[in-house]
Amino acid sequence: MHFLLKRAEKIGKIVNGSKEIHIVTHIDADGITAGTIAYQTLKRLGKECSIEFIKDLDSDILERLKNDNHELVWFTDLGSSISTDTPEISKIITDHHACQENSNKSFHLNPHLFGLDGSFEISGAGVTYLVSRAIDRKNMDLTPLAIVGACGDLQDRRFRKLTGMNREILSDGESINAVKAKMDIRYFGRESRPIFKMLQFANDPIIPGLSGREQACVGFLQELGITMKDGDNWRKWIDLCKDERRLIISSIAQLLLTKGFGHKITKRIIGEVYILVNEQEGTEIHDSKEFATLLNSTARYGKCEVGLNVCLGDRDKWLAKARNLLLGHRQNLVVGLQFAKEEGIIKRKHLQFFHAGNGIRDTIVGIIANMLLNSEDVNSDLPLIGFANKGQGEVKVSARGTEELVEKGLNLSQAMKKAASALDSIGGGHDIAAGATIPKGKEEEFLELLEKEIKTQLSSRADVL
């Protein structure tokens, strides 16, 4: 940890010594928050700066950046794949995706270079925050963005709370009363969804007989005697009293146990949630997970400037635009889930997959895959691969696994990288979630390569055990 923080200080000095800096970041919640932290930091220093959001860091973008001749390019939440290449681009990298050991350069801050796991110990926004804090301790007020980035990257999922360096960042936020951690139900929508809707879309764990079934959720709450409306307004989780919350939680736990889910899974109902103290209660930006989803609804549809301005503090025009995008995003997820189910999940021996074609946007196929893998409709014993057309003869591939599979040796980052590389393409990410872009028409060949690698990973671990 000491050496990681020393690296953050070194990169901070590079920033201080530069006049003009261009930020390049990823189009998801972690990317937007990371990019915003970098942008705010530079603005406060009075630097000349600009920012752009990209899906993938490919050779065309690198060539353009080289020709743009920026004094310094700051890659946030991406860039580890180029850390040993492109010497013609003056750069710094604050990323958390898996990288090679030989990418350990003074301009590169990545937890994997310091014995930490970037899939759950710190996010892209988190490592960017460490540089910002090294530049000026006053930038600790940016901790809410780092927490939103971590939650958007599902870094609280493995242990039902943030761990590793995320814990230090959380401590910073709590010390200035900007972030508050508390134990509560972990289902999405505590702040902004009617109670029955929160239960309807519950996953991790799914609620047998309730998840995906609106009327069943309504009936469940009625049977418990929970009043669902206050006048004309639907009550949300935050509107319930302690006794009502306890009753619902204990009833869900009992339901899971009687259906044979076991205590380990049942315990996942409760965990830490992260409140952004200075935001209005009952809004999408008061809870870190909901804030992250709001940002995804801007980034995934090419409206990153909306998410950027919300992160910069606009609570009028840009927040209203983000909320409109969120409505569309939620609808697209519902339609996308239905589309994938109707197309069918095809099972192979060591993985399962679906091909959405043009039916699901390539920017949300990973979210759909994750939701499916945490539903009653899909076998969670196999990693799930989702394909979606990108255009220009390319196909986006998103892979999702479970914590149980990772414990058995699954590393989707390595598997996707190896399979994509065999097709002269780029892949990578985290052990539990990874992506790649491959040529259209190469899907079957890619699946064969990927399945072979996954089989090797799981067999190797089984042999050790």
The other form holds:
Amino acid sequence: MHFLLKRAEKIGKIVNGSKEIHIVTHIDADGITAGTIAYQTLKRLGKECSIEFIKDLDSDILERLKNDNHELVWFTDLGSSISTDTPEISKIITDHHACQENSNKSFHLNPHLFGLDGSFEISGAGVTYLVSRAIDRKNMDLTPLAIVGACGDLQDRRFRKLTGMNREILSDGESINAVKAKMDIRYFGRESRPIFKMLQFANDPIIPGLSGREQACVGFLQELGITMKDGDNWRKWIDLCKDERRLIISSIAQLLLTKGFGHKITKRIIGEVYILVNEQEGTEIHDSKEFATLLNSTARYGKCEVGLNVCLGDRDKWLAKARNLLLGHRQNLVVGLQFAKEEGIIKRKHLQFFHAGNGIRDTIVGIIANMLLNSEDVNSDLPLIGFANKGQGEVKVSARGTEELVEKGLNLSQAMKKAASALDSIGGGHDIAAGATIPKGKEEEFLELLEKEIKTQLSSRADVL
Ligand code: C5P
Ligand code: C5P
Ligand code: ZN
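Next, give the form predicted together with cytidine-5'-monophosphate (C5P), keeping in mind that what was shown is the form predicted alone.
Below is the entire complex, every chain and molecule, led by the chain shown above.
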């Protein structure tokens, strides 16, 4: 048995031996699904339990948790940074963020402690699921949540499908007919967006001449003879027949190839998508990526109870609330992207950045940085850093890289952690995506520190190659 699974069993025993457990989780899709898996597991065991959602685990929160005196605190999708200290808090941690070797403690389940990469082999929801399954195999019905969590963290991105431990979770889901993997177009919105909108927002890969241009997308579909409406309803990707889908895919491939994008990028149009079999087709919760975006529209806006209730199975009032929040989230992304572009992306030698001030919420600046870095407007040769005011004299920093830069030695988790700690602040995450919170006014100093780190990372690897 994999050592990771042995650790999951040990942690399961700690859960079984406790009566009262408080869950602390992250405000994104992976955090909500991880928290829900833990919550369901505890409820099914008849434990007394509570849950809270936080942006980052900082010293104030740890101080409060110490004073709260819970019998056990279960950190999900966060917590790897604290496992070496704070013995005052009796805890278990199921996380997938980069962590130190010396945090290899019996109460901490993290892929990085077992030679696996937490940026794509398993997510916070995935490691939490392993503990849940170790407690009771009946919890295998929670696999859809683990798959949504992994897709929310873009873990299917590197290989255009889920790999590593995520694969094992997927086969659990398939064995009980709760999840189904199939090859299809990878663009977001297969089930819930009008086709021209799906193309307009295409960013992995971008479609030259179409991404970001609504009218061009409409024209492209008209030229191919695709009917865009069925009566009063916009047709979605899933409403098209096989021949129509094939025609669109081959035309996009043609566009990419003639613009010199090459086969490696062109191949990215197609990949695995994950269907939640028990949900209604054509809704935002039938496709795992769309489900993840729906969840991001809740807790990132302080509405964690909405995401939690949808994950717990509500398909009525809470789902309606989530759908409403999704409209706002989509609008915020469009406005935020525009704002960052207008504010201007400033290029330095080893990184590029924008400062959104109060123009973009601190909780979505990372999503926007990611979208920008994958858009036609921004050069993807340099990592992109986004700043947004967080309130109380603090600034949120989100950093995003590309697979190519990571292959060259970029490790944003380390760089952000180092630069932040030089300012007595906290930072971390994954090699390809990381975050930090720093004091307002220290942005320039932070950029200098970060740039130095990135330069060292990229040049030390260049020497080896
Ligand atoms: O907090 P957490 O681990 O849940 O978030 C992971 C972050 O890493 C997400 O913002 C996701 O978009 C980003 N990511 C990425 N590219 C990948 C994998 C993850 O941008 N290949
Ligand atoms: O917040 P943002 O989306 O930019 O975060 C990118 C990644 O860095 C996420 O995985 C997040 O959990 C992680 N992060 C972290 N420590 C911080 C801030 C973010 O590990 N202080
Ligand atoms: Zn996560």
